[in-house]
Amino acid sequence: MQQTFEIVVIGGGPAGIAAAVAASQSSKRVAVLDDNPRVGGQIWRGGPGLAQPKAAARWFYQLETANVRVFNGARVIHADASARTLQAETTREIFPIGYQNLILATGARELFLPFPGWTLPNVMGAGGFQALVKSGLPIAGKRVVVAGTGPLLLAVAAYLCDHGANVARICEQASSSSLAAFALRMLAFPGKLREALSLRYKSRFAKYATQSWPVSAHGKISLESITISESGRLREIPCDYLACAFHLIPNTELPRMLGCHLNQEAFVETDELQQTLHQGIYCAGEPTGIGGVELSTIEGRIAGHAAANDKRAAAKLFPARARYRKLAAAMKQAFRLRPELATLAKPDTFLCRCEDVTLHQVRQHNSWKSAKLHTRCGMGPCQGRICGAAANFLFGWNIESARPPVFPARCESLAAISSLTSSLTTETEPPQFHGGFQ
């Protein structure tokens, strides 16, 4: 049987949890649907009870003791916007959730920018990396470059010497300059300012180069060393892993697929109370726009409250929305990627992936659509999210593709989704959650 909650958020990483517990605030059924084992997203990884920045631990503790029913480990394939459900799966079945008010968190993911040899093993996301060793990846003795751009690299490789590895250098693509005029405006926040400080010094050890990028990885079976430009200069660094961080892509199929309105920068729009240009569906977090943890947790306060018919409370968050969104305008400013990144792939440099799509083939057409059509770039199990982000910053190209399922489904779960969206009924029960962390 469909289960139907007053207010349900999609997502359970910082904004997700900020928004469930500030809509939790009222009398209303609350539901929070997150992919992961564990709520946190990917900043907080790992979820309560473990090693935690002291803000996460106490939104984990707010979230387990609110009136909130957490799915956990249920993936949203499907949505209906007209008939207000959605249907997710877990491991062992798909089933239907109501809802009256929806919050979509649905966060980022890292953009990846082609060059030769990213494709071999080794060579990763710096976000995904470090959730590899959050989940037990051995990397003590290992010798890592972390390359890219934004505060994340210091995050990262400060996470690595602490868990004992060779962090040999930090490569920042943006100019010293760059970083000297953010560095004024992070005066500003002097919480953000000794955070910063902090992780450098835990880095310390690594040597941190500006206008720094990868121009090439080499290895026979996996990752050997690399080849970085370093202030016009070319030089190779022996390796183990490189973890690479050229910002983040917003997460915005779902909003896109229940018609939510995307502005020029491909994020989602939304008024004052995070309400898209559908009643009753309100987003929070990276899909908006990229500003970091304490933006997100500020405007799923923001729409927890307006979905809850709170606005008052909403309103009072107003200002501290405003002035981080200044920060994360001053950051975008800073580390803006420079145009040599869009030169470092060469024409046999697969683009994409999944399908082994090289630059060249892809150069032949003049539009992501022609592109999917001709060479299947973009069709394999990411469904575009790596290699489409990267199109779109080589090419400009528009990738406006959104279709169910959202995600990568079982076939038995594809089946049923024509049967729950008639009857909204299946033959077994969905699966039984008892609130808190599961």
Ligand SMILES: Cc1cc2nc3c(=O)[nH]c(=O)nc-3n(C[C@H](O)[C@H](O)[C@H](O)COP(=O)(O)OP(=O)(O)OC[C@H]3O[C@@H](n4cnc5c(N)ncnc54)[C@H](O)[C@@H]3O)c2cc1C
Given for the second form:
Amino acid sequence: MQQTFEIVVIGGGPAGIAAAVAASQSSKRVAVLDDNPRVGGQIWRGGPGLAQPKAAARWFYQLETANVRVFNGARVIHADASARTLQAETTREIFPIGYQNLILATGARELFLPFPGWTLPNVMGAGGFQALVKSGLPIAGKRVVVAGTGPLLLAVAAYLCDHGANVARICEQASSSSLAAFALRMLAFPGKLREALSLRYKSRFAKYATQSWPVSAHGKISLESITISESGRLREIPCDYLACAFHLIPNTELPRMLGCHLNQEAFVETDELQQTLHQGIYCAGEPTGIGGVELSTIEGRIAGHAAANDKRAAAKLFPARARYRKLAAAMKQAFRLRPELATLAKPDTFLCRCEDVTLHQVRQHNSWKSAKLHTRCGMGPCQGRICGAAANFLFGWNIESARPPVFPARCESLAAISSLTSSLTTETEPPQFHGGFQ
Amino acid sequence: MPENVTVYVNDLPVTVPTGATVAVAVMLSSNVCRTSVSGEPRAPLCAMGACFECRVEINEVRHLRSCQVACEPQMKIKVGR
Ligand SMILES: Cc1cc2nc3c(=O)[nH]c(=O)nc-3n(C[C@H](O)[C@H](O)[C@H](O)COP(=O)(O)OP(=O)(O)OC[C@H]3O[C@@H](n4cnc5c(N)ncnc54)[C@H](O)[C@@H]3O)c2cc1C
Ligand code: FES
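Next up, the form predicted in complex with this ligand. The previous block was the form predicted on its own.
What follows is the whole complex; the chain from before opens it.
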């Protein structure tokens, strides 16, 4: 039997937790669905079980004591705005959930840039590498280079140093002048500034280089060294791991499936109550613009109150949101990716890692659609999550709208979806998950 | 709960802390999860379920993302396919 809630939140990161807690202050029935074994999202990954910052502990406590039904390990694979139902998948079952109001808090993932050697084992996303270490990968004494841009670099480097890694370099692609300008604007956020200084103190033995980025990675079976460009000079650094952090990109597959409108920068458009152009569908956190954990929680609270029809409580949070949006804008300006980063891949560098399609092959086409059709780029199991985002950065291509399911799902899930929705029969292209896997 | 779990990666025992994902066990042993279409060794990239580079066979079920599955005692993991 289908369970129905007055308010359903998709995503149990900071935005989703805050939204659910705020919404539950009404007497409405609230549920949260998250695809990880525990709530917490990217930054508080691992949930209440792990040592977490104070703010996280407070939110976990509030969620536990609130009247909210939490579905862990439940991935929403389909959403139907007209029927107001979702399909969620766990390792054991597929089940429908009905809603009256929906809050999308699906967060973000890392952007990966192709360069020669980026497919070598041990070249990873910085956030992903940190997650593996959190989950038990020992790194004491390992040589690590952390490269990319923005505050995540320092956060990851500090974490790795704390766990005994030998961080050989922190490569920040931005110039020292944009960092200086950013530091000035940070003076208005003493808390954030203190946080940054403390992260740098923890990683003080690692050299921090500006105007620096990876050019190529080398190794026979796995990573052995990388070549970086540092203030215009090339330098080779031996290392066991390369952790890359070139910005986050929003998870907008579900919002797009629901027909939510995206703005020019491909973020979900909302009004001041975080409501999308669809009545009753709200969006909060990274999908509306990359802004960090504080902005995500504020937006989540606004969406939660608004969905529970408490506009006054929502409006009280507008000034705080405006303040953190300013910080987000300053961050975006200071850490804008330089155009050189779009020229690192060579003609024989694989752009699509699922199907091993080279940059040269993809470049023969003038749109993502044409490249997909003729080269199988983006047709593998990642469904273009990695190569589509890279192609967008490299060529400015628009990556088409999402078709159900949001992720390669199991056969049973597909059957359940198609029996529930008639509109799918003509549009759905089956995902490449049986024979398509290598 | 015991502190460690032992699993088998291509029949070789690997011991990891309780709660570690299968991706960690693979990185501690063979370091390679799968072989790409053109024969390259591949290992985790995103560790958050998006890239599918970490897929392996677990207890005879193929194509599972090792970064999304926690190690359980005696799990049999096959890599390099
Ligand atoms: C890999 C990574 C590492 C990071 N590390 C740090 C760090 O160390 N320090 C720092 O300050 N910031 C870090 N950040 C940034 C930080 O994640 C954000 O500032 C903050 O977590 C945003 O909160 P959110 O709730 O908007 O999104 P998220 O935290 O991303 O939460 C979204 C949640 O929704 C879930 N979800 C998405 N789609 C579905 C679906 N279809 N069905 C069910 N659930 C779904 C996701 O699994 C996730 O749990 C990191 C980001 C990433 C991507
Ligand atoms: S490492 Fe990307 S899906 Fe597991």
